[in-house]
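In structure tokens, one chain follows: the form predicted on its own.
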Amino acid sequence: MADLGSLCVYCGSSTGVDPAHGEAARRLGELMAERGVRLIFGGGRIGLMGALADAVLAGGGSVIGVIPGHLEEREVGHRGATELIVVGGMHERKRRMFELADAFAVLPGGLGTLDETLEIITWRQLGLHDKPLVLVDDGGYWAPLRGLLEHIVERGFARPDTRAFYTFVDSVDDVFDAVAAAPAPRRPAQEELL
């Protein structure tokens, strides 16, 4: 893929107990914003989120948050972000998300991160985008999920094909050049998305 102006990210509005995945989300916020990658993502100032947006913006670049309206109201809303979209609900955020993303990243995250990266990968499969996706398996923090879709592979309720559908690596570091490798996305047509 050769042009990427905006990677979504979707990570934990926690830190989590290990302190090397608040350094990873602040690293690809500063690989991003060198690159001149927009950051597409959940909107938080907490947690990884939170990392990785002042990351981006620290290094001049731009950062668009996409959060539900009930978030927003307990004021975990990331006011620094260069735009702020409030929406609906939580299928609308992931929509909207997805909508505004050319490629998507998976840091380390809780239940909603492992639901944002199951539905996009589920879109993949059912020939609603070809977007590369990378899961970041920082420390070995994947390795549970990359286990389970392989299981899902061999007991046959996914075709081996699907294995093509997202890419691990171990650090942030290699996160751009995964992207790159992918092959350009097929733009659908908007009815494709309906």
Ligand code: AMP
The other form holds:
Amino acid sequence: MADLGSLCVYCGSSTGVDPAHGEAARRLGELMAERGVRLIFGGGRIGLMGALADAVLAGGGSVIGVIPGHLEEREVGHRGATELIVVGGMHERKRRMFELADAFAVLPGGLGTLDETLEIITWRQLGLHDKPLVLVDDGGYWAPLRGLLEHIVERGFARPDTRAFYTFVDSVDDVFDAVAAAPAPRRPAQEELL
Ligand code: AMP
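Just the form predicted on its own so far, so send over the form predicted together with the named molecule.
Every chain and every other molecule in the complex is listed next, the one we just looked at coming first.
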């Protein structure tokens, strides 16, 4: 994929117990700002998502947050974002984030992060898009998911070619190479999603 304009990053609204994940989020934010890659994210100011957005902004980068009105208070809508799009609900949030992104990266996170990640994989499985997805296995955090995805293929509940729908990398430093190595998305597919 040649030109990465916007990267949607899914990550925790908590920081987790390992401070290394916060450092990874900040490092990814710095790299995005350096490269002029716009951040698309869930719009909160808390957890890894807040750390990531702060780092992009501190580096002079551009940040678009997409947050449902009902979560604006709970996840503390990031007022410093270049643009904060307030939407009507979770489905609209996920769709807007998808539409705005050229590619997706996943940092450590919880159930919301997992939901968002699996939706991008399942939409790809259905042929609804072909945007790259990179999972950052920071400190081995996503190893159980990697094992589960492999298990599902091995047990015949997903086609072997679904392995090509995502790439695991060990460090945020490898995200951009992984996106660049992915074939460019062939067509705008978002109008087919609804
Ligand atoms: P978490 O990984 O659980 O900390 O959540 C990360 C982000 O995903 C937060 O902004 C949550 O609001 C969001 N989220 C939580 N549940 C869902 C869901 N079912 N669908 C989409 N996003 C969600």
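Residue numbers count along the first chain shown, from 1. In this text the structure is predicted, and so the values were computed from the model without any measurement. Under this definition, the rigid core comprises the largest set of C-alpha atoms superposing within 1.5 Å between the forms.
Tell me, please, whether between the two forms the C-alpha of residue 75 is shifted by 2 Å or more, with the rigid core used for superposition.
After core superposition, the displacement of the residue 75 C-alpha between the two forms reaches the 2 Å mark, so yes.
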